[in-house]
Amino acid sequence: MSQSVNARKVAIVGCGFVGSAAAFTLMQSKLFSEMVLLDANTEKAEGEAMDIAHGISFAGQMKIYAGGYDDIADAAVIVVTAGANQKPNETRLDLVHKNVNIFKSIIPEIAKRDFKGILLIVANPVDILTYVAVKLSGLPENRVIGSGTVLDTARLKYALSEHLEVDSRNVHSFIIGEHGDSEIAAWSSANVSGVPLNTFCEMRGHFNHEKSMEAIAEKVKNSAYEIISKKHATYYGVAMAVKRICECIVRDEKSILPVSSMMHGNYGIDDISLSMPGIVGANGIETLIPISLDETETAKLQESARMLKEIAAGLDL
C-alpha cells in the first residue's frame, strides 16, 4: 500500500541515549507537529514518548507517541539510532556485525511499507550501516543518507574556534571519509570566511602550523573516546547533528553538510557509503561537493574508503 509523506512529522527509531537526546532536541526545535517513537523495548519507547511530551506546554505543541512500525511508515524523516552502544576502548568498526544484524530487523520492515520519506542513519558505524541501510532497503540512494562526519566537523570547527579566538560559525572546514579512525581533516580547503587557514592563523599570531594542525585533527578524531571514557556515551553533540540534517530536508535548505552517502566515481572511490560534503534539502542528498584536497588527503580518503568496502564485502547481506 502506497504511503504519503507527512511533511511534519518525525520517527525515531531506538530510544537509547542518542535516540532520547535527538527526539528531546527534535520536540524543541518546533520542526515538526508529530513525532513517533519506536523501540524494542516498547515501554522503554513509551516512557521516553510520555517524559517528553510532559515539556510540551514549555515548547509548543506537538503530538509525541509510541508507536510501531505502521505508525512511522508516513513520517517525512525516520532518525535510525538503533543499535549496540559503543563501550570505553572499542572502536565504532569493532560494532558492525551486532549492528548489521539489528539493521536487518529494522530496515526490511520500513521498505516493505513502501516509505517515501528520508532515512537518516545515526547508529554506528554509519557509513557501513547507510551502505547497509542502501542495500537492505532498496530506497533511491540520495534518500538513504548518513549523519557521517557532521558532528566531526562541528568538533573541528570548535576546536579551531577556540584556537583562534574567533566565533566557530566564521569556520569553513570539513572532516571527510569514515566517522571514525581512518577520519581525514580537509585543511586544503579550510578558511576562515574566505581567509585561507594559515593566513588566519598567522593574523592570530600562530605559526606552527603542522604541529597545531596535528593535534588539533587528533583532538577531534579521539573527542568521543574522552567523552565515552569520562560518561560512557555521547549523545548531546549528535542529537544536534541530527536537529540540523532535519532542518535541511524538512526546509528543503540545500545546505552543504559532510554527510554519510553512496559514492559513485568520486576521488576513484565506487560502490561504498562515506562522508563527504553534499547537498542536503528536502530529497535528501542532492549531489556531492567536489571540495580541493591535496594529493595525501586524496590518498588518505581513499584508503578510508578501501577498508571500508572490505568491511562491506564481508557482510552477508
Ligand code: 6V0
Second form
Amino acid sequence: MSQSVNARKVAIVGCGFVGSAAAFTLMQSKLFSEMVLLDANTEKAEGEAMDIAHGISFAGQMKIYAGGYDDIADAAVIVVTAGANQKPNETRLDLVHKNVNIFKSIIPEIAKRDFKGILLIVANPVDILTYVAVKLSGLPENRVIGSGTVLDTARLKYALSEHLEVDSRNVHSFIIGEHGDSEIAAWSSANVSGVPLNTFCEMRGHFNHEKSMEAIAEKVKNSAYEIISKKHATYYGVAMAVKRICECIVRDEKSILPVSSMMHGNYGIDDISLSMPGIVGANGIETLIPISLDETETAKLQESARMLKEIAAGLDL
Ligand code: 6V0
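Next up, the form predicted together with the named molecule in place of the form predicted on its own?
All chains and molecules follow, beginning with the one already shown.
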C-alpha cells in the first residue's frame, strides 16, 4: 500500500538524552501537530511522551505519544537518534559497529513501510550512519540527511561571536567534512555580514589571525569531549540543530545548512556522506553550494572523505 505523508507529523526513534531533548525542543517549536516517540525501551518512550506532553498547555496543542513503526511510517520527518553515545575518551568513530547494528534493526523497518518523508540521522558517527541509512533504506538520497556539522557550525558561530563581540547570527562560517575529529573550519569563505573575517577581526582589535583561528577551531572540535567529560552526554545544542533542520523542511525554507549528504564528485569526493553547505527544504537536501575552499581546506576535506570511505568500505551492509 502506498504511504501518504502527514506534513505536520514528526517521529523520533531513540528517546535517550538526545531524542528526548529534541522532542522537548520540537514540542515548544509548534512546528508539528503530532509527535511519535519510539524506543527499544518502550517504557522510556512512554515516560518521555507523558512528561513532554505535560508542557503542551504552555506551548500549543498537539498529540504526543509513544508508538511503533506502523505509527511513524507517515511522518514528514523521522529523526533517528537511537544508538550508543560516546563515553569519556571514546571518539565518535569508536561507536561505528554498535550503531550500524542498531541501524540494521531500524532502517529496514522504516523502508518496508514505504516511508515518503525525510529521514534525519543524528546518531553517531553521523556521516557513516547517514551513508548506512542511504544504503539500507533505498530511499532517494535527497531524502536521507544527517545533522552533520550543523551543530559544529553553531558552536563555531558562537565561539566567533564571543571572540568578536558580535551577534552569532551575523557570523557566516561553516565547519565542513566529518562531524568528528577530521572536521574542517572553512576559514577562507568566513565573513561577518559580508565583511571578510580577518578585516572584521582587525576592526575588533585582533591581529594574530592564524593563532586565534587555530585555537577557535580546536575549541569547537573538542567541545563534545569537554562536555562529555563534565556531564557524560551532549544534547541541548544538537536538539536545537534538529529543530532548525525540521524548520527548514516543514516550511520549505530552502535555507543553507551544512547537513551530511551523499557526495557525487563534489570537490573530487564520491560515494560517501559528509557535510557541505546545501539548500534544505521540503525535499530534504536540494543542492550543494559550491563554497570556495583554498588548497589546504580542499586537501583536508578530501582526507576527511578518504578516512570515512575507508570505514564505510569495512562495513558489512
Ligand atoms: P542514550 O541516552 O544512550 O540514548 C540512546 C537511546 O537509543 C536509548 O534510549 C536506547 O534505548 C535507544 N535505542 C537503542 N537501540 C535502539 C533500537 N534498536 N531501536 C530504538 N531505540 C533504540 O544516547 P544519547 O541520546 O546521548 O545519544 C544518542 C546518539 O546521538 C549517540 O550516537 C550520540 O553519539 C549521538 N549524538 C549526536 C550528535 C550530533 O551532533 N549528531 C550530538 C550528540 C550526540
